[in-house]
Structures are given as C-alpha cells and as structure tokens.
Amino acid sequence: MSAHDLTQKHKLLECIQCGMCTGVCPVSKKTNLNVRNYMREAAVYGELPRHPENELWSCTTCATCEARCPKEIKPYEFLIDIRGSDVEAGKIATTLRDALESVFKNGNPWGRIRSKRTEWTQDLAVKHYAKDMDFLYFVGCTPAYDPRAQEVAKSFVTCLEKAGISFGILGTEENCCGNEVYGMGEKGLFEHLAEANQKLFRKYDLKQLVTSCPHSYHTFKNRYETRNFEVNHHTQLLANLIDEERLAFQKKLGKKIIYHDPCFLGKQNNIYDEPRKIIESLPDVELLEFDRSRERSLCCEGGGGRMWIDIPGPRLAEARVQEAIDYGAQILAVACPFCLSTFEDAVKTAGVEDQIQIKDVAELLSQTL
C-alpha cells in the first residue's frame, strides 16, 4: 500500500501533528517511537516511513493513541499497516514469523499441534458444544495452550458448572481468532480466520459465545463484520451470575487485591465496572486502586505480537507490579491472558514472588465458591 493510499485510508490529512498520539504512547519513551512523525512523513512527504524494528514492533496496539487523538484518528491502525507492508516483504523477525506459521498450520500462534487443544480439560467433565447449550465457551490459543492461563480456563468451568450453566467448547475444532494476526499486520490471514471461523459458528446456530481473553472478545466484538451472535467477556457474565445469585460463597479470601484494567477489555471496549463487581462481591477482600485505572490503564505490552517479540529496554510489566506491591496489594488480579502472562514473568524476573500473587478473576472467584 503507497503512502498515497495509506494518507486517504487512515486521514492522515486530518492530523493537527499535536503530539498527544506520541505523549500518551505507553511504549514511546522505551523505543522513542514518534507515531506523528511516521503519520506526518506519509501524509506530508508522500512516503512510507522508514523503521528500525524495535520502534515499529514496540507498538502494542493498546488503542491509547486513539482514545486520546482529538481528531478521531487511529494511529495504531496506521502501525499495523506499516507492519503489513514489512510481513508481506518478509522482513520480521523469526518469533514472529514462527508465530504466523502456526497459526496457519495449527490454528494457534504457539507452535502446538491442534490435537493438544483440549489436554487442559482433563479430569474435567466438559463437553462439546450444542445447539441447545446457553453458551459456547470461546477458550482461546492462551488458555488452551499455556500451563499457567490453563488454570484460568479451569477456574472458570468451575464457576460455570457451579452456577449450573449449560456449556460447551469447540475442541479440536476450535480455531484462533485472529486477533494478533490482524495486530501483526496479516490481514490476509486474519479474513481467512475470520471466514473459517464464522463458517463454524454458523454450522452449530450459535447464539451466545463467551470467552476468557479480551483479545478474542474484541475481535469477535469489533472485526467480524457479519457476525449473528453475541459475544460476552467472562468477567460480564460472572458479573450477572454473582447479581442473579447463582454462586454461593464458601470461603473467605482475606486479601488485599488490585485490580489492572487490560487495554483490550477496557480502553477499547469500555469494560470497567463488571470486573470491580466480582472482587467486592468476594467475602474479606479489599480492592485497592491503581493512580492509572480505568481508560488511563498502563498497558502489559502483551498486545500487537509483542507475546512474540522482545524489545529491549525497562518493562511496564515490572513497573505495574512494583506498583501494585507499593499499594500494599496481596494480589494483583488480571481479566486476560497476555496480563497474566506479562505480570507472571515480572514477578519473576523482579524477585518478588514472596511478596505478591498474580490471578484472574476467575480464579479468585472460584477459590472462594
């Protein structure tokens, strides 16, 4: 795509060249990345930016930019065709190449065969889905493949099985959703994600589909143009069941926990208060606040491939968990799987392990029903 093309698609013309895209960038200060001067080079001097690597790749695809630009503008989206123009061209990285690979061969960007989809229901009485099941229960790559959100997955079921609701999962059948792939710059990938996926929704009638990652409501949410069903995160549907009374609480968990607003569930879809609901629901808890909360959330760097890439410099994984540990907090509790993910390997890499946990919601909730 020419620099022409990209000005008109994104209205680059429009741009005041205020700044606020790069003052706000979570990441600009860690790679110097200037999101004005590459929107002002292809809409002023008719070319497409040139990039060292880390400062293109350093884009999370937070949405912060957008939330924040007087003028409507999306200059993440302006990044990720950038990007588009590297994949086609080959020039990424092997990680991240890796990643789109599996993808296509596996429906999973973690390199696994699809036939170790379901090894975390193990020991769990989860069947497939049907038409007359209340909700298909979206897993996700994350979920599914990674030990450690497996548990999330788990906690979940239980909190679904407790709640006696009728669910079912895809399996095997199960596909990934595409929306790091969109964030990688591989829409051609993407759509045909999309297309596949939106076959097999309609295949099984499916009317109510949840899902533990963010990532993959907001791509079912905002990028399925012809979508027929409704999409809810996990957190808003324990939200209804804790209002309906539909989960009786056993335990108490005595904690001091904090809550990390993931960009994906929040600045971009304006989901805010369920998550808050669940944990004062909790019996003995405390929920604590974050000084950047809500929209002005710092972001894991989980999003936009970067579970793919690493790009050098101080992590804002480690600052949030230094942050939450100086809150006092006990717990620094997450609603995604990237969040979980980033914020487990902070504690570790920081040494801090003995003086805080990091859990989804989910799980929290489980451990007290």
The other form holds:
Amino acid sequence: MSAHDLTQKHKLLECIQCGMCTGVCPVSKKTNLNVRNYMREAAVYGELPRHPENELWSCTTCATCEARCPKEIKPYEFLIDIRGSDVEAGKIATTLRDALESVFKNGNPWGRIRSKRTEWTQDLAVKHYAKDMDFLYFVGCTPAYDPRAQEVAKSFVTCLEKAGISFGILGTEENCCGNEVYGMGEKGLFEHLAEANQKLFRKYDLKQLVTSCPHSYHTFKNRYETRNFEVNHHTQLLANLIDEERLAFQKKLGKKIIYHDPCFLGKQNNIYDEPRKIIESLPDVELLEFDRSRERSLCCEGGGGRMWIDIPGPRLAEARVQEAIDYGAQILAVACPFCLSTFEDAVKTAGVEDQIQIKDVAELLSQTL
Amino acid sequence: MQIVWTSTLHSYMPIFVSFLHPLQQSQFLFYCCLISLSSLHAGKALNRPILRFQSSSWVRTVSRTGKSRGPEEPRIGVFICHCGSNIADIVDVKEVVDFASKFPNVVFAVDERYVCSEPGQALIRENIRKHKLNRVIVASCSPRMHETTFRKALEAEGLNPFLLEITNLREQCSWVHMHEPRKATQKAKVLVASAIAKATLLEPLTPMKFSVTPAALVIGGGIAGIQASLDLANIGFKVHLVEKTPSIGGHMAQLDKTFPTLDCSACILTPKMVDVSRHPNITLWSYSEVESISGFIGNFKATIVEKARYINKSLCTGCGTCASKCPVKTIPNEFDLGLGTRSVAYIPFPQAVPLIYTIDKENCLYFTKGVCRVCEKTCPFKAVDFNQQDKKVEIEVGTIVIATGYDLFDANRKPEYGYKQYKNVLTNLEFERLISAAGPTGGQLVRPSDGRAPKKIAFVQCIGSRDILTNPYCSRVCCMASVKQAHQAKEKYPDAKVFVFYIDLRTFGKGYEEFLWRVQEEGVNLVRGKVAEIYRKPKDENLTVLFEDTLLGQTREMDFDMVILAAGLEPRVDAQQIQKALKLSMSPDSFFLEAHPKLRPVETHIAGVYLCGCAQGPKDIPDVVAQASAAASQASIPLIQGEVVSEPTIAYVDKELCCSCKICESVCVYDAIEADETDEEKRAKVNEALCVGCGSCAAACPARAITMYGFTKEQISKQLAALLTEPT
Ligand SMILES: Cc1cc2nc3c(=O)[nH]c(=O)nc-3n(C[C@H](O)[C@H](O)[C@H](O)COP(=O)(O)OP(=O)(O)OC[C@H]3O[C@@H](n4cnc5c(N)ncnc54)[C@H](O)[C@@H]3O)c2cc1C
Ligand code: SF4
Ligand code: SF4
Ligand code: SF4
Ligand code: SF4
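Switching from the form predicted alone: structure of the form predicted in complex with the partner chain?
And the full complex, kicking off with our chain again.
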C-alpha cells in the first residue's frame, strides 16, 4: 500500500499530533517505536516509514493507542499494514516466517503437527463437538500445545463438567483463529483461516462458542465478518455458572490474589468485571488491584506476534510481576494464555518463584471445586 | 405524504435535483416545491424579528383586504435580476424576460443588473406607477436576502407589500446548475411561470402589532447574568434575576485571580454583585428556579419557585450566629468543591449576595432527627423559620436572557488520569480554591495527601476537550487558566518545577500571548504532548506522568508530587430544562444555539429570548461580559420599542370545516393552535402571537380547514401546475 493509500485508509491527516498514542505505548519503554512519527511521515510527507525492524515488530497490538486517541484513529492498525508490506516482501524475522508457515501447514503457529492437537485431552473424556451440544469449546493453539497453558484447558473442562454443561471440542479439525496472523500483517492468510473456520463452524451449525483465549475471542467477535454464532470468553461463562449456583465450592484458597487485565479482553472488549467476580467468589481469597488496572492495564507484551520474535530490552512482564509482589499478592491471576506464558517467564527470569504464582482464573476456580 | 418542513432541506434540494434525470426532475420538483415553498416560509417566520398584538381575539378572513390599494384584475410586473454575473452568466435572462412577457396578466417584464440596488428599486417603483402594476415579481436571490427591500419599494408606491412574489434564480438555479446553462434557463422559466401563477392569486395582508411588558427576566446569576441585569436595569427596565444557588457570582466567584491581568476575581466581581442587590430596578430571586415559561415576545409569563431557606430573608442580617452555633460543621462545602467544610446553616462564601443564611434541610438535625433547633434559639433576630415553604411567584416580562453558564468537565470520565483515585491529582477549579486566600487552606498551595508544599507540579491540558470520545470542541479558557495557575504556583514556590503539557497553547486574546511569554520567562516549562496516563507506585502518593514530548519525538515518564487537570467546560447538566421550557435549540455541542453564529450571535430562534456567557459556549470573562452587554442591548430593543410587529403569514382555521379532531394541536411544536374551549363545538383556534407560520397544521389537517396566509392551497396548487408545465 502506498503512503497515500495508508493515509486515506487510516484517516492519518485527522491526527492532531497530541502524542497520546505514543505517550501511552507500553513498548516505548524498550524500543524507539514512535507510531505518531511513522504516521506523520506517511501523511504529511508521503513517505513510507523506514525504521529498524525491532521498532516495527515491537508493537504488541495491545490497542492502548487506539483507546487513548482523541480522534478515533487506530495507530496499531496502520502498523499492521506496514508489517504487511514487509511480510509480502519477505523481509521478516525467520522465527515469524516459521510461525506463519506453520499456521498455513499445520493450523497452529507452534510448529507442531495437527494430530497432536488433542494430546492434552488424554486423561480426560472430552467429547468431539456435535450439533446438539450447548457449547463448542474452542481451545486455541496455545492451550492445545503449550504444556503450561494446557493446564488451563484442563481446569476449564473440569469446571464445565462439574457444572454439567454439554460441550465438545473440534479436536484435530480445530484451526488457528488467525488473530496473531492478522497482527503480524499476513492478512491474506488471515482471510483464508477465517473462511476455513467459518465453513467448519457452519458445518456444525454452531450457535455458542466459548474460548479461553482473549485473542481468539477478539478475532471471532470483531474480525470475522459473517459471524452467526455467539462468542464467550471462559470467564464470562464461568461467572455465569457461579451466578446460577451451578458450581459448589469445596476448598478454601487462603490467598491474596491480584488480577491482571489482558489487553484483548479488557481494553479491546470491555470485559473487566467477570474475572473479578469469579475471584471474589472463591472461598477465602482477597482480591487486590493494580494501580494500573482495567482500561489502564499494562501490556504483558504477548500479542501482535511478539510470542515469535524477541525484542531485546526491559520486560514489562517483569515489572508487572514485581509490582504484584509489592502489592503483597501471592498469586497473579490472568485470563489469557499469552499473559500466563509471559508472566511465567518473568517469574523465572526474575527469580521470584518462591514469592508469587501465576494462575489462570479457571485454574483457581477448579482448585476450589 | 408527510412533509418535513425544514430550511435545511430547502437549501439542499436544488443540488439534489440537479443530479436527477430530467423526467425524475420534474416529478421530484413537484414534492420539492411543495416542501421548499413551505419550508422557506417556515425559515423566514422563525427568524422574524419580533411579534406583537392588538387583540388576540382578532381573526381575519382569507379575502381580507389590506390597508392600501386592493387588487382588481391582476397587473403583474416581472423584474429579472442578473445579480451581477451570478445569474446572468448561466441563465439567459433575456429569454426569460421574453417568456414572462407572454403571460396574459403580465403587463411589464424587464431584466436589471442589480434589482436590489437603488436604481433597481427605483425601476420597480417607476414601473408600478407607469404600468399601474398591482403585483410585483422579483426573480433574484433568496427571499431571505432582500424580501424586505422589495416590500418597501411596493409600500412606497402605496401597494400592499405582500403583493410581492420572489422566485430564487440564484441559490435554486444558477448556482446549482452552473455547468448546464440551457437547463438552467429552462428551469428559470418554470420558476418564473410558477411565481406568475401565484402572483395572480396574491392577497393583501396586514401585519399585527402587540404591546410589550417593559421588564426582562435574566436566568442565571454568574458574571454573564449579573452584567446583563445591570445593563438592562441601567437602561431603565425592571429586571428579574433568577439564580439557582443561595448566592449570585457563579464560577467567577470561585476564581482567585483572573488572567491575563491577574486582578483578584472577588475584588472586581463583588462590587457588581452588590450593585445588583442594591439596584432599584432589579429583583433578585436567589435560591430560586424558573419552573415554567409561557407566552411570546413582549408577553412572557414565568413561574418562579423560591426555595425555602428556613431563614426569613427580611429578618436575617447575615450575622452568622446560626452557622457558628450549629453543631454540624462537617458538610463538604460545594463552593470549595468539597475541599473545605461548612455548617448546615451556611452561606456559600463570605461575600455572598444576598447575605442571607440558608439551612440545608438534608443535613439538618432538626429535619432529619427532629432534635436541635439551636439556630432558632440563638438567632438574635428570630429569623429562623422551620415552617417556611417553597414559594411560587408569577412574573410577566417582555424579554428573556439566558445566562446559565457551564459545568466543569467531570475528570472521572477519563480514568487514565486517576482523578479522585489519587489525592494529589486535582482539577483546575480545585486549584483556584486551594490558592485562594479565602479558600479552605487560606491560600496555602499544599498537597491534599500530606499538607506538604509541592516541589514539582504538572498542568495537564485538554481534559475532556478536543476529544471525540468526550467533547470535540476546545474549551477556550483552560490554556490561559493553566498558564495563569503555573504563574501562581511559581509565585508561591519560586524553586518549584512547573510543567505545562499541552497539544496547542491557545493564547489568542488581548494580552494573552504576552502573558504566556512572561510566564515562560518565569521558568515554567512547556511540553508539547498531551499526558497519556498518570499512575502511582504501590504505597506512594507521588505521581508518574507518561507522555510523549512530541517536539523531541521522545516518550518519557516523569515524577510529580502534584498534578492539575485542565478540565474543560461543558453545557450544564440541567440546561435541557430551560431548553424545553422555551423550545430553544442546542448546537451539536449541546450549548444553547444562537440564531446566527456571526450576524445574530446573542439572539435565539425564539423571538424575545437571548443568550450570553458560557451558556452559549465556552468563553473567558472578557468575552462573557461583552456578550452579556450585547444580549442586554438586544433584549432592550423590543422593550424600548414598546410594541412588536409580526409577519401576517400565519395559519387561519375555517370553523365551518374544522371537525375538532385536534390533530393540528398535536403537530404544532409552538403550541400555537388548540381546540378553543370557549367554543361550544371546540373548533381549533390559532394564537396569532405564537404561530410562526410553519404550516405543519395546514399539512396535517384532514378536513383541509387550515389556510396559511400567503401560502394558500389555491396558490400552491397553481404554482405546482405551473412548475409541472414544460416551458416553451
Ligand atoms: C479553572 C478555571 C479558571 C478560569 N480562570 C479564568 C480567568 O482567569 N479569567 C477569565 O477571564 N476566565 C476564567 N475562567 C472562565 C470563567 O469561569 C467563565 O468565563 C465565567 O465564569 C462564565 O460566567 P457565566 O456567567 O457565563 O457562567 P457561570 O459562572 O457558570 O454562571 C452561571 C450561573 O447561573 C446559575 N444557573 C445555572 N442554571 C440555572 C438555572 N436553571 N436557573 C437559575 N440559575 C442557574 C448558576 O448557579 C451560576 O450561578 C476560568 C474557568 C475555569 C474553569
Ligand atoms: S498497539 Fe500497543 S504496542 Fe502497538 S503501537 Fe499501539 S500502544 Fe504501542
Ligand atoms: S493519539 Fe491519535 S490524534 Fe493523538 S497523535 Fe496519536 S493518532 Fe494522532
Ligand atoms: S437546627 Fe439544623 S441548622 Fe439549626 S443548628 Fe441544628 S443542625 Fe444546624
Ligand atoms: S483551551 Fe487549551 S486546554 Fe482548553 S481545550 Fe483548548 S487547547 Fe485544550
């Protein structure tokens, strides 16, 4: 896309150069990414921004820039388009290329074969989705393959079973949702995935989908154009089940828990209350709040393809974990497999394993049942 | 077909028509002219300067003859204007003149460079005489431009001014068909033919006159309302000033110093407040609200509710014994924005006008628990009266000035700044109270968290303003307010570091840029970049401010021990109450809308109602005062004139046809038509003073009982027939 086309598409000339998007951009702590300058170069001087790769790829597509922009401009969408032209020209890191290739070949970005997608269900009796079931549990690539995130999927399944919900998964038929592919700028592949998935969903006459990944949630909800099924995040469904008293708490937790709002669940989809409601209803817990919580939550750096490219510099996740400890939390609760992963890493690199644990809300809930 | 009568539609329609195929055009034109004729009429009527009356029971008949020469056999003169080159470059005016001359009743047709000019008007007059014209058609620009001019020419020749018909060859023809001269000429002919058709049926009409009550109502007692009241009272008219809170003064009373000259706000405001209370022509209704308003220019009736203060205003001397004896002294003081406290028996601030104490019923021990009455026992003047009731008073006025001011933007709506969450984040108005010697800290600028003097202060601009998500407009005063406050902070603590974070610093007024330069010299740091977020580390009251210095292109974090948010100005939450009572319009930003942004800035669309101050939009005190004087001057015109004259183009009900269905009543937004209760058969009756001639009732009436003077059904049908006839 030319600078002119990008200017038109993203309404760049409407920018008042206030610096809110850049001021709030979480990765500005580690790189010199200045999205306002990028947009200005394109809009005012008709030049496509050319900057070091680590700047362009540091964006996590957290969308905080969009949330703050007083002119309803979406700076990160502009960056994604710039990424797109680099992807097209083949000028991207090999790790990113491998991830994209793997999505194309195996339906997941983790370089794992399709037949292993259901490995996590080995000890469980999870059924394949059928038309008469209430919910399709869309597991997502990370909970399906990542050993740590698999625990979340298992816990969620436990909760669903205890509540007597009829649900199934798509097993090896399940495909990458495409959210991260979109964030990496490979919109062609994204369209392809979106079409394939919708075809699959139509085949099963899908009515209700629940996912434990905010990234899938966001993409199904906001980027699939002809969606005719309802999308739920697992915290929404679980909060409902608690409301309807379909879950019986057996054990006490006895912990101080601080909750981190994932960007794709909070800022991008305004789901703030349900995860908190779950935590607050757990027996014997104290819910703590970060100073920067809800719409002000700090990005963990997990989105926008950042799981497949390392950008050197201070890690926001480490700062977040340290802050949680400073607040006196024993558990840092999350509701996103990427947050889980980045925080688990941060706990290890900072060497604070004995001070704090990272847990998904579903894990906490299943522990008390 | 239901027709929406709007003047916007009217002005866009010709553009739309020009996109249509000729056949569609002619069909569309049918609707178009129906709408445009009437909407044109509506627009004009809405803007008519003034109304009036002699006797409201006076009813005219359709064929009523005007005061001057009546119409015999129509003798029409047609004057086609070139409008310089505006019309003549596109439309072949000679061809239109030829075309017009061939109509049976047209005795004279001519084209002229500028019909509105002196020679143009002379041409009309001369030919009225020469050809004994009794109908005149001018084919020129919009009637909004020159209808009055041409009417005067008719009047000068003893012809009833309503025997004039204007057809618009500029806005509705040459301008919109600039690239199609042939079609434009054909359309011009059709328009002239339709004017001729109507002209043959024109009737003389007589405007009405109404007398005016020589008094004004001013709503809102901020500096705007104070200035307007004083001006009106000094001209010599009786003024009723209604203020909602216990004292006049508004926001200006809360300010410490005022930019750019730094005079003490109270010192320049309080003398004016006292003038108001002493002025023999002003009745001050404090702690009062306007409950309802009816009537029309010259003859408004308003019901004022004076709320019970539980203290007799004629006995209270303002000694303050009640307040000092009252055991409950911890009520957050609204005037200090909750930064200080007051007693239940209180005045908002020491210089309050009127100096009468008020008992806040909600927090009073006697009202809530039935005990106490200490104030009653201790008041030396026996002024406390727990049996007082709200009092309703009816007043009559000729004109009304709205001066209800603004609300400060609620900074809680921007959670990224942690207002109310962090003790040391304050708004600009709170800063005014903190720095004021009469404020809760006695003028000590200290951190609310620990009472320490701040060493590093940030001012954050555009809170809630210039933002699609909240208010897109610029609040116009907050830049200068912050620059002023930065100066004040530096003055108090010369060693303190003071930063102002801005997108653009708008210092446009007289002496403002110079003031900014002075403040820069004093060592205030200006950073171009709006603060994106404020946060706080665990267990720390210091604040970290996140921003991009857009001039450096660098994103930074900086610690401050106090942050002042430059909250913008918003329409008052309760402005709609007044808007509904008076049927005023609001602009898209929800401030009251003026009749014309440039040429009628203090009038509204409702005759006799004027605007000033921040009720109309954000502005600083110099602008508020200037506008208030302008509004007072406008509001005094009808009062001085003593009578108002109305357009006669209003609705008339044929009692024989009216079936009392009341549909007209339901469509009239001006409440100008209703089933007459004095009439046995309850026929609809028009209030001629209220009717603006919009035509809604006539269009809605199923019995076709309503006629619009100047736009009768016969006239419109004939015009339509002409419009649908292909010109030769
Ligand atoms: C922080 C800050 C600092 C400022 N500093 C300066 C400065 O230094 N210099 C300067 O020129 N300007 C300054 N301004 C702007 C100034 O405050 C306004 O220009 C001015 O006060 C507006 O006056 P007003 O009478 O229009 O409105 P207001 O002051 O808002 O007065 C309106 C009055 O109407 C009353 N009212 C409202 N509704 C009703 C109703 N329905 N019935 C009866 N009464 C009603 C209200 O109670 C109030 O008393 C500052 C503004 C702010 C926010
Ligand atoms: S999406 Fe997030 S990381 Fe990317 S530019 Fe916007 S604020 Fe920065
Ligand atoms: S926040 Fe929006 S208006 Fe402000 S600089 Fe960024 S894109 Fe431009
Ligand atoms: S009666 Fe009410 S106002 Fe009077 S002193 Fe007691 S609490 Fe105060
Ligand atoms: S006056 Fe200044 S601070 Fe206020 S809205 Fe306008 S630019 Fe922003």
